[in-house]
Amino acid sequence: MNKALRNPVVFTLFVVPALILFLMFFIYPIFSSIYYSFTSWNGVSATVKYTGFSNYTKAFGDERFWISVKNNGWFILFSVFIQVPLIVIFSLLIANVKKLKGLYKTAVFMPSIMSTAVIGILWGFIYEPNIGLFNKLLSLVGINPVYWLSDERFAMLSILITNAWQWTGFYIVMVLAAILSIPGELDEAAAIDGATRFQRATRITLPLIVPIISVVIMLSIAGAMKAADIVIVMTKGGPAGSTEVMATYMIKYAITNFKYGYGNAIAVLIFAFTLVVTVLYQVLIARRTERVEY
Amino acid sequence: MRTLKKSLPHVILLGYLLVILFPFLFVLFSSVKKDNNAIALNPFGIPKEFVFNNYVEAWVNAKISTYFFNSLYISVLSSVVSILLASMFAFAITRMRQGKWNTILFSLVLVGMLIPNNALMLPIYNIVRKLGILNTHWALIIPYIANAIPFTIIILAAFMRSLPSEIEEAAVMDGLNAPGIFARIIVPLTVPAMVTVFIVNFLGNWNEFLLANYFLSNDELRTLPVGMVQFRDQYQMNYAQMSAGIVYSVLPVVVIYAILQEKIIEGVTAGSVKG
């Protein structure tokens, strides 16, 4: 009786359009990247010259490449050691207040739905040396203007702060949803046993949200490896290449300087590094934290 | 002491709220100040006299209307086509009985979710160039459609799988064929999930910067985020006018967010689980 739903022609017609796009824009690019990473192709000429591993050895020998790797590392460290603790503290606080819960949630989430480009412009204004908000605040306590985005000592930090400002609220809402889905009886039972609010938050809620914190860390690592538009908008990788990340380094060579083969080698390295960091995190940390069932 | 303990969380949270909202207020106030000098003299407060000319100037200089409609139609068209193609695919693999093919195709799509898509930008640039659509809106629309497909399929397939199978059994009895079941029965039932994925896809496309920045060079074709960055680079010295430009580009998102916040939060956080 289900003949209509077994029709292979209809099945094929329904599957093929999405499948073609998927193969074209997800699967083919991976192999294409790997292939061109072994060539010195400039992206336009008719001949493609095979050059073995020379693109990779060139990247490993380039100090600027390592600066960009280090900056991706800063993104990861800043997310994991500064943002994640803040996310946990703020979500616990929001979960425990009775009034204004909705307002806090709505407001902190807002920056994450906005365009990173526009956020970058907005914060560029805040960091502006002469009339920007930061230096005006600092001048109230008598500190001289700081050139946030054009001083090598502060440029990367300024970008990291902006990035954290945009994304912290997003993760807070995720963690908050996990906290609010914990059955209330657990908390009530602890309260009857005389646990204080602080004890309940740290001994009951916190262990129960470890899995979602792990998800947040994984997402932050993935986000950190992808970071590019915020750097392009705020500093274009400057001053003197000090804020370059792997993705902007890749774009700079492949699109701006026509070193398509070399750019693809960087793309493959981004893949490889993301894989390594994710696997390391899973093996070293995520596996050790025991899962709590409730 | 008790009241202090009770109000401390609110003090901390209101402080955080201030950190989030003050940059927006700073831009809003700056946008109605006369010039950089007026901003420098009174950076934090509401201006003494309101200058709305910045909005007129920014609208013209930043070509907000052009960029806005480019962004709007590219984002809507790409999101709708993604949903159409993905829902057909999801229907086929969840409701049509093709044995092992269903599993193979679904696993393939799952692999797509694990790929960091920024790293695919160069080959995509090359594909777009070979198709001869570089520097046209298709250079964004087609990659945007493709990029959203794995996530859209996964959400819609999960939803379609949860629908009871008696539905089609009755429809088959009534003589409907597979496309008929899809269009008349499954799609109407899937609308709530489609709204969620539409929001996620739309916001992703609306905010997309990298492809939009490098795949288009004609000014008339630019989308809002790229147009705004270019506007900033040109009028960097005039912060009052730039602030008005920022207000124009942030305002529509804030208004939509104010109306649809629950749905948006639900959709975007569901989307993040893709990683």
Second form
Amino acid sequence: MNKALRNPVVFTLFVVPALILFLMFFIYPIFSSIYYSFTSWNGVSATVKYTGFSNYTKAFGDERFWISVKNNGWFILFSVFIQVPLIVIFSLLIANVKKLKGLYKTAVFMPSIMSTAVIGILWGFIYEPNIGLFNKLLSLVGINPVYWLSDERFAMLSILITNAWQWTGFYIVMVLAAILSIPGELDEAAAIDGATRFQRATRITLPLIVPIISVVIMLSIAGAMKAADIVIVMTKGGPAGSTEVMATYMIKYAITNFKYGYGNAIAVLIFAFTLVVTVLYQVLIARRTERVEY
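Please supply the corresponding structure for the form predicted alone (the preceding block corresponds to the form predicted in complex with its partner chain).
The next block holds one chain only.
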């Protein structure tokens, strides 16, 4: 096999199909979006009018666009500072379970394989003002019903909680795999030396799984920047645009309002913002997490 791969013809036959698919479904759409972002086009007609940077000027001057950027920021902050710590805590707890560990792993992973539409509808019932679970619990302590998805004060938080519930289990399985790959002799030696379970978790386990935590943070940031489906299902960007994110803002203009050129400008800005955030994270934080050998 190695000898065959050294043959340029065989090597080319393996590489070219993947390269063609990469060009068709990644490189071409990027450059196509960049091109159309400088035009005024409805996505249907044969007439494409060049408008320069007018779409970008319009976006930067649109208050709704900056609200969507802010909401993507809330997704990132919630994922990094609330979801990721919970992922680590639950992973440590499940790793220390002696019985039915497989059941717990399956249970936390189940929401990740469910359709976002199903999850949005399910949590819509939980947030329902009159019969929803949350308001039923609040009524037990004398608190009036909260309009979770129709009140600007709570709608964004409600979506963040739902989104975290869907994807937390996926990341728990990743972190749990890293924890279970740590040699048991390290934990046993620390226990013999008198270290408590908390000390072993914070001084042995956590430092050894920092690389996978870094990967989880990176994936969470990327997921936060492209969040759209859960918002569309639960609030459609409302109330009054308070839960609009950049992706739903783009869809609203490119597809619903037939402003394809402006929608592509938003798509390019999403790509640029995501690239900047991930590069900053890689340079400032991720590169400082050394590869762990044990």
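Here the rigid core means the biggest group of C-alpha atoms that line up within 1.5 Å when the two forms are laid on top of each other. Positions refer to the first chain, counted from 1. In this text the structure is predicted, and so the values were computed from the model without any measurement.
- With a cut-off of 2 Å and the rigid core superposed, L23 has a Cα displacement that reaches or exceeds the cut-off between the two forms.
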